[in-house]
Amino acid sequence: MRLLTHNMLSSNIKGVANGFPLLIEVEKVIEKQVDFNPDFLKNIFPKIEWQALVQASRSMGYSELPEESPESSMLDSDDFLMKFHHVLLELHLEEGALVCPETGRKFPVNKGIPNMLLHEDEV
């Protein structure tokens, strides 16, 4: 699961009001390499929210972004767009579970592929 992915879920349990960002427990990360657009990342960059990002890449091993939400000015920069690419698109969870900020409850991550199905108790 790439973490672009990751970005756009969030808890959908009844009752649960804070179901964003998902925390990520790691068992295992890949990286698979992507062709780099710039203009994918220039585009995608105002509907990311950038706090939710650099936690999660933080706990998947990666520490190279800015904790503070760059000026849009920085998408000029080359060493700044092949960063946000490489945590955005390369960065894949393979192995893991999303954890429900608010209940704790885990989807796990198999194959790279997030499990988000509800319990009956939970719609």
Given for the second form:
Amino acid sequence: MRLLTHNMLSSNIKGVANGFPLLIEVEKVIEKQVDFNPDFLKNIFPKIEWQALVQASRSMGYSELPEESPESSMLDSDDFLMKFHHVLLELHLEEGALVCPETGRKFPVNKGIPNMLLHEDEV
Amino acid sequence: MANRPELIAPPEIFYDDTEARKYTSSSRIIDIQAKLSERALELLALPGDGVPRLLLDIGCGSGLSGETLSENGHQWIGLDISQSMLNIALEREVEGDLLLGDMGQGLGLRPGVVDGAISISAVQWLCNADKASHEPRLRLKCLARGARAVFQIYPESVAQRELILGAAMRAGFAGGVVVDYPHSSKSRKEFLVLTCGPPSISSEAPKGKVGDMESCSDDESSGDEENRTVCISDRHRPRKKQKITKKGKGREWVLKKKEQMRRKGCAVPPDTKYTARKRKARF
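Target state, the form predicted in complex with its partner chain; input state, the form predicted alone:
And the full complex, kicking off with our chain again.
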């Protein structure tokens, strides 16, 4: 699961007011090479929750992403885009869990697939 | 298919390892899924600016439809309820991210984040509520403004299509059903196209004739399409019945008939041991 997806996921449990962002418990991270596409990055940037992304990247062991939300001028810098690309698309959580910030309920991640199935009482 | 799979078992049980592998190795299914996905992508009417988008594949299964999205340069997130199907998707090393989840439970995505959603041959599974807690409603809050969702469905009946469409309208989506090849029972494909909020200026309605008139063209190969807004009436498609095999008229009857014809004066071949002999079925 890439951080791009993690940035979009939120806990769907009944009664949870703010299920975003899900905390990450890391067991195994792998890196996969993905083609660099600046158009995609610029297009997706407004939809990304920056703080969540930074926190997530730190928990995965990558600390080079700047904490303050970048202004649009930074999107023109290739250097920044490369880091953004790496964090968003190339870091994969293979094994671990996603934790709902409100209830603490864990969604296990196996082989890169998070299990988001809710139990009967959580729907 | 003689029997609709969703009447046999819920999807996470129907698509076990064997079925999942069978589904994905069938070249016919691969071909159909690819075509449907291409068409759905077309109906999404994404701006043709070459910018890759983030799309959602609801009921992505083994990734057959997702591969079409990747081939067109997009990033995607796929959701499916069957672990077996997702395992096959992993084997095929699909480029999209996969989620194990139940579309009837809510997609679990933040509002307004995806640029479009497709679903190929999946939403009809929702119409059979297998669990008491299931209120099968597909919640699509994650669609960005002006984004579209295109669902290719096989509705079991008019009632089912109305159910799906009605639920979508009540939820506040605009849209309708696009039917490809409406006159051919074999090639007919239905796409439910929903738009979230006011459409962006660059998107246009899917091509086709607007209105309630069904065009009576018998020419299937011309790619006859229709865009009907909220189409309710359905051409009752007669199911291909099996030829009802009568008990058979038997030798006696044939001989009697031949006698009648002789009395009339017609030239009738003589009766031999071969008269009214049972022929091979294909004959």
